[in-house]
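In structure tokens, one chain follows: the form predicted on its own.
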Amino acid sequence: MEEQRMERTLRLSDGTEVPRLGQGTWYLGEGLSPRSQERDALRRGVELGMTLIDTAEMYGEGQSEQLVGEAIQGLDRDKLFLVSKVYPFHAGRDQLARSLEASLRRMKTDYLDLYLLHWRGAVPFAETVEAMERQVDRGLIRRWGVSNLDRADMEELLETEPGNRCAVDQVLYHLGSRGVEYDLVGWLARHNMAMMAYCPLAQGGRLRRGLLKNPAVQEAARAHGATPAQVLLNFVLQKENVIAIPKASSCAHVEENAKAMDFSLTPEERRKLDQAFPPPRRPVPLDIV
């Protein structure tokens, strides 16, 4: 079977090209794996072109950001695309700036390439947008976006001024959770906003139950000389306008993730995956973990 490689970068609304496959860091830096191993994994990912690294002030209450800061020391900052997220209760005019500055200190960098509202809270969108734009003017962030917002939220955001400068909506998306395909993915593409998929490998626990052992997934894996996890990641990456940010705590896992871009699922394989995990036919609530 002749393999075709998919597009490895995506162009954001301001023309910046970013890797379609990045690195997530949820639970990294919290002592679940040796710290040096996690640092090495992030650096190996950068070597393999996964230069987009996503974190958040929530992850380990800053421990993940600190790990990222350690991992990127000595690397060419201009070649990295660093993302972090602010708690919704820190997303007001004054607190957002303080949270951002704390994140920058932990990450040992002068600016973020993308700063996201982690989920919707009580602070009005207009106030958060104003606070984000102020940080763009200060040069502390290059652009801003949101996370865990559904289409209705995004339409409300777009009514604010200038809500149309939102670059990304980061949401949960994987083969077993396809609700965003009904209306959000297309809506974002029409408004020149990218979708960033967190937990593209379905994380652990019930979300992942049955995915890796599903016959359609295993059949596709055998056909491409891939692992079932690579099939799950490839499925997400074959959607246009989507960036995936799987987490990996070891170099071996990072290398496995990187190889998920080295093949393309055939129409027949996608049909079988659709049969096993049907796309939504009606609006469904946004999945969040």
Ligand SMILES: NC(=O)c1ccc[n+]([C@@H]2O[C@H](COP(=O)([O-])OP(=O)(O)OC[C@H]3O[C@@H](n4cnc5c(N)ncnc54)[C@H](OP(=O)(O)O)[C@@H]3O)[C@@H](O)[C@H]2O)c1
Given for the second form:
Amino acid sequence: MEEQRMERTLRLSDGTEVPRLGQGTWYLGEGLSPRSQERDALRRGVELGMTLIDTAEMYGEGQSEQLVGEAIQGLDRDKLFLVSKVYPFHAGRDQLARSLEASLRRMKTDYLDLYLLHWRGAVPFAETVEAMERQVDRGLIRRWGVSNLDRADMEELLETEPGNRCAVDQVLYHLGSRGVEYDLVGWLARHNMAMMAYCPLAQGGRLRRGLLKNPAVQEAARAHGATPAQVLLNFVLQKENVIAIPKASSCAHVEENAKAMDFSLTPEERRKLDQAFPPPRRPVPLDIV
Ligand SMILES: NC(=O)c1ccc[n+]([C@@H]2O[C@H](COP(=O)([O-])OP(=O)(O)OC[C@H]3O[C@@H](n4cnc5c(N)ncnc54)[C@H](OP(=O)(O)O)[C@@H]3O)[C@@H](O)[C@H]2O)c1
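Alongside the form predicted on its own that was just displayed, please also present the structure of the form predicted together with the ligand.
Full complex below, order starting with the chain above.
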């Protein structure tokens, strides 16, 4: 049987090509692993094509952004796709600009490729969208998006002007949490917005007991000479419109993750994974961490 080839990149609505496998950074820069090791891991990821790096002002209250700033020093900025996020309570007219400028200082860069509203808060969408667009006009961000918004939220966002410029919705998605497959993945694709899957490794399996040890996962891994973590990444990346941002704090994990698209799950393997972790049959509230 012919293997289905997985596309390594995805085109955003404005035509920009981004890697479908990027790097998360939550808890990096907080001293949990040696700083040089974390920096090296991010740089190794970039070397291996994982040039999309996701961070947020929330992560370690700026410590993750700082580490990203250190890791990208000396790299070709044009080849990177840097993402950060604004706290919902900073997503108002003036505060958003201040948050963004602080993120840029910490990341030692002049612009972000993508700036996300981290989750929905009290600031009306219309105000946030206007503030985002102003940052695009100032050249401080190339585009903006949202995170943790479900389909109903997205419909509401679209009613604002110009809500349809939203490039991405970043949501939790892994084999053990498939609620977004019910209607969000398709809805985003139809509206030319990419879905960015966070926690694609279920936080190293911690979000779903038994996930990495599940027989269907283990069997697929064995068949492809892969690891269970690679199967998990491969699983979410089967959907064309999805970008995954696993976080890894060592070169070894980064190197493993970078190879997650080197194989394709067979229909039989997918059937077994579906059996073990059934796709949703009805609307499911968005999972959030
Ligand atoms: N928008 C949001 O609300 C939101 C929420 C959560 C996360 N995020 C973003 O999404 C990123 C990913 O989510 P996450 O960090 O929560 O979870 P994750 O990427 O699903 O899992 C990270 C965990 O998996 C481990 N790991 C990495 N590669 C591995 C491998 N090859 N084999 C075995 N274990 C491996 C890591 O260990 P080591 O660190 O030891 O390598 C870490 O413990 C975040 O870092 C963040 O950028 C966004």
